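Take a look at this single chain in structure tokens; it is the form predicted on its own.
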Amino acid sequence: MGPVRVPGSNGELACRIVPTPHISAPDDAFAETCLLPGDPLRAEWIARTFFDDAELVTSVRNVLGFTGTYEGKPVSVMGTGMGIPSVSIYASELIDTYGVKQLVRVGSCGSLQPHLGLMDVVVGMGACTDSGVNRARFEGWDFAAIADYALLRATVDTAQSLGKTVHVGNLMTSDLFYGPTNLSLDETMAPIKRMGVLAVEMETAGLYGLAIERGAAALAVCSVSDDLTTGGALSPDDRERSLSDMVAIVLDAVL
């Protein structure tokens, strides 16, 4: 159910909050561009670190959303939780009720290819998945879940202008963080690595499918926090620093 406008005391239309099941905010609370980290506390960190005049606009279930400005332009950020079901809920409500037009996932991933190192930035040109959500959208057929090209190109061009290296290619969106217990990690990932997939995460294929379905633009930009070929992982401090580089690239690109 969308927001309802009612006559205000000055004769103009005023708006009141008619919340979705998972967001409670006025209908103009979100900017047309919204960053989507999985962790709500990362959303708060992004807002406090990069936004001017950051304002908390929703906190239902402690999933935090903020709106502010970046270099004078309006922008929002909202946590999505982990996995396709969770990101799909928030992205759908942001698009359908709050008019968000550009959604950029800024998250972490596990690298699958030897040329990727910790803290490298991966831009998801497309997303493979073991989930059935896009087949459900596409009436049983395989759907190519791809990024919005304008967002993709702007992000790559901006990274190059800043002297930053980004890797562009396929992501693997997995429904399972802990895989089948009868298979080793190497056995599970072998066919995915063989097909040249760069990294694995848990949201992008769902985000791309629903954004295309709803006429919005979406992109996933992920920082390598875990090296699944060597077992290496970032410390908490390094995770924050890699996220900072990635968010700076994204904000300069999309705004």
Ligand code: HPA
The other form holds:
Amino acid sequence: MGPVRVPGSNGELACRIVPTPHISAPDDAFAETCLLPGDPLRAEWIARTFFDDAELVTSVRNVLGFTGTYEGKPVSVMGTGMGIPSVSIYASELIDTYGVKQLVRVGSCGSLQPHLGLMDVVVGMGACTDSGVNRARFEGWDFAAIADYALLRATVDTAQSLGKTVHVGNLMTSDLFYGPTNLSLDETMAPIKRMGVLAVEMETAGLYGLAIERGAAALAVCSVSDDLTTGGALSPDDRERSLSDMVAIVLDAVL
Ligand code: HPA
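Given the form predicted on its own above, what does the protein look like in the form predicted together with this ligand?
Below: every chain and molecule of the assembly, starting with the one above.
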């Protein structure tokens, strides 16, 4: 792929900007399918590595969004920042203002079950949470934050056809990266492990709740970057390699 084009650099894109509070892009700037890594520089890496004709479409607060094509099909990628509040802002604006219909988080997670290894891929069928956001959306009841079935099925089928193993199950979306100081990690994680939750991360339950509320389809696919039972963690190179494998599966599956 050549250099990424910047809006306004040729005078063409600058005149149809429809800014939201956090995205400044033309109203047709995003494809119907958008990948959502947490790190904006990962969004740039995905666009440069996988997309043809990638253009930078927004960079408010250095949260980068790109649109291009993959095997001739339009696709976008945008960073979300970390945690439910941040992903909720970007995902809501992408759906409500930019017409994004399929949102696929491509992130990392910490594994909680002994059968998961570093670099394994976890597909979030559902997401538990200690956050109150879905209760706020659901009149105080407990909403089952679940993935879009078609996206989930396509991703699992594609992984299988590529000979890649994925684990499908529950994620734990936590508001706390550093747990309460009065509890050990084992104590914090005990109920999550006991209920068979595969891995912990910080965005999916919020993404699933808001996507369902807005009529969009969402899925989270996360590679295991750290093992919370052994303390093992991926090197930066392995992080990039596992992201690459995961993005290849997702792009083949969801476009
Ligand atoms: N906690 C929360 N989110 C994460 C972790 C973790 O240990 N690892 C990768 N994302």
